[in-house]
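Let's start with one chain on its own, the form predicted on its own, as structure tokens.
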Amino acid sequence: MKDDDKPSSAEVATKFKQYLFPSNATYYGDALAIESASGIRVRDYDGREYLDFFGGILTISVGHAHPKVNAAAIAQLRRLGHVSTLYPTLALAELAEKLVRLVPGKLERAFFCTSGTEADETAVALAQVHTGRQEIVALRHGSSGRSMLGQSLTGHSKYRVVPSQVAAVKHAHAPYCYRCPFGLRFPSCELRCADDIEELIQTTTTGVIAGFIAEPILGVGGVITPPPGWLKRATDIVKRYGGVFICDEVQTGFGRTGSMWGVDGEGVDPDIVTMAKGIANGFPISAVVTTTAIASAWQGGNIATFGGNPVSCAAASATIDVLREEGLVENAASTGAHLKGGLEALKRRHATIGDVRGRGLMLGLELVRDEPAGDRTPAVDATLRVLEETKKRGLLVGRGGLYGNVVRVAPPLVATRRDVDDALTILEASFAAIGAVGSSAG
């Protein structure tokens, strides 16, 4: 220990490593333990200061502790710390009350979780108890969490660690592309992933479905950005089918690309909508809003233990305020702009960047061997080098994709076009640091 009794990063990471899941992964050679933050900085235990450039997994929307939120978060807590979905408190209930009104689409009731995937786990039932169905179509390189139904859920090998899954989960073609898997370009492609859907439910389901679940930008699989028309196109296959779609923003809402949903401008009002992480700032909660058609098909008993805790509500009804009076969204419309548009320069400037993508504060990098134009061989080793390249200057980025080969740049919707600025220089020094790349998918 240190003189002041703090310890050091290494101290932390040690015990971190001791005593949690071997499989628990973390970042970087040597783990880095936060210390604190505020706004858009994070510090380690040696006093070391990072600009966040992932924000807890696209969690922390309005700044590390933002004292509007902290404020609400903590006057609820002096008040009523706890009681369980039995109990109406006002926090819930404002809650529910403002994503209501918030969502896109006629949706009207809400039920509140504490994850993701508890969210998109109540929602694929809600899909199966309204339609009498069970079948669900997913995306490949999608993700919805860690449960035995998130993993089937979840189109990528790596967060699939059970081998019995559930067989009701059908995978469609992700609207990937840069890696198209019919080797074909957009628009002259005529949105033929989209149209696969259709022979899909046609082959591999009993010909009717329950419901179809889609991220409008599929996050842990890469930044993968749909063209225009592929979710209305999407959606329209599965609704002859008898479908409802379930739109997933668990890491696309609440300003993140640049408009409240990500779904907005596709033109398609979703039947459920689930929501989590940047909903609270970091506070755990979650939720599903729908229909009171699809809502009341539920007949079962329905509690939640800690869904819909009033400390967590009032700070996502908090952070929902924030976002508005600060104008975080259309902030993160315009300085997302000015990110995509620096991002870009780097690809023109650095042979490893393969492709810019994503809308808004959500934003991705994929790297490929720097090699004859045309190979897009993953460039694994290159993404792990330029984390720990950028970690060394200062700035925090995340990595994503079904190869592990896409560094992906979310930072909090406060940021400034002097921030973007700041984290540009250092991605461009850890590009030019990192020199040609060669190392393969392996």
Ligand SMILES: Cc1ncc(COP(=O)(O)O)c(C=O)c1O
Given for the second form:
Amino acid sequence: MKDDDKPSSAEVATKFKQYLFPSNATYYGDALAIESASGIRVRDYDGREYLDFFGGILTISVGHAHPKVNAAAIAQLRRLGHVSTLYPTLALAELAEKLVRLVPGKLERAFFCTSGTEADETAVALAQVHTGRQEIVALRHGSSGRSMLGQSLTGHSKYRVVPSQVAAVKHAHAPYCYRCPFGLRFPSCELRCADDIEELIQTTTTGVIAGFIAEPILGVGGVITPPPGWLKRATDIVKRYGGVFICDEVQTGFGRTGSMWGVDGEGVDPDIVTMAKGIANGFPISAVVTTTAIASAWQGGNIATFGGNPVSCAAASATIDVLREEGLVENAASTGAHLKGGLEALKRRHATIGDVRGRGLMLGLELVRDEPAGDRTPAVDATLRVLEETKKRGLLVGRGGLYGNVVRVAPPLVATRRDVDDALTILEASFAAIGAVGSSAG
Ligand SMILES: Cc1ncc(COP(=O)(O)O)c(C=O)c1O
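Next up, can you give the form predicted together with the ligand of this protein, since the form predicted on its own came first?
Full complex below, order starting with the chain above.
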């Protein structure tokens, strides 16, 4: 223990490692234990400060400890902490109304749970009871969480611990242009990966499906950003084969991509939208929003004990207000464009950066071996080293992608140009440092 009786970062990390499941992933060789945070900065137990460009895995939308969100949550907690949805509360009813007005298209009903996994699970069950069918098309490289169905929907072997998968899930190719599954290039590919969904349905299902679940940008998959027109083409096919479209906005929602929803501008109206992460600035809550017809198809009992917790609902309502009042969606677009420009400039100087992608403040850098020039072998070691080097210099970024070779850059939406320039300076120094110690790629 240090003088002030606070544990050191190492002591907290040691206790964590001792008592949590060994599978509980942490970043960095020496896990970073965080003690406090405000705005875009976090501090560890040793008093070191970091610029947080991963925002609690994209949950911290309006900045750590935002006074308005915290005040709303504390006021609600003083009044009423929890009663469950058996008893309507104003915090819950008001949030439902806000969400119904906020979502794209004409969706009228909300259901609350506590994680993205539960929201996706609920949405798939709804699609199945509404259509009376079972089969669901999901995406390779997509992510839907940790439950048995969540693991089955998720298109990453790494996140599947149990081999018996839910048979009704069929995985379509992801719109992964940098590693096109058909070896083609956009636009001359004419969206072959979207068209392939038709053959997937014709060859691997009964020929009619319950639905299609897709993220507008595949976050865990490494910020895979579909080309223009892909989502419309894919969802048109899905509709022709009787499926509903479940838009997974768990990562992309609430301004993250520079518009309120990741699906905005795609010319597609989802039948069901799932949301979590950024909804309440870190408070645990998720939601499913859909039409009355689809919601009414759930005829059995339906309750999530912690769903619609009033404290989380109050935090979510306040987060939505702050997004609007502080113009943070617009900021995500403009500051995000500035950040993306900086990352593209970085790519021109560092050959290991093979691709820069994403929108708004949801960006990724895919690192490749580039030896010989143009080699796209995933550079996993280089990615791990970039994380260590950025941490050393006071910047936190994330990691993703099937191969673990994508640096994810996603600060809270309050990030300023100055924050971005500071982060870019650190990234530049970090890439220079890994270059200097050799370019051995993993
Ligand atoms: C797009 C998407 N959907 C669902 C989930 C599962 O969310 P949770 O971890 O809150 O259960 C994740 C998690 O990262 C996600 O990225």
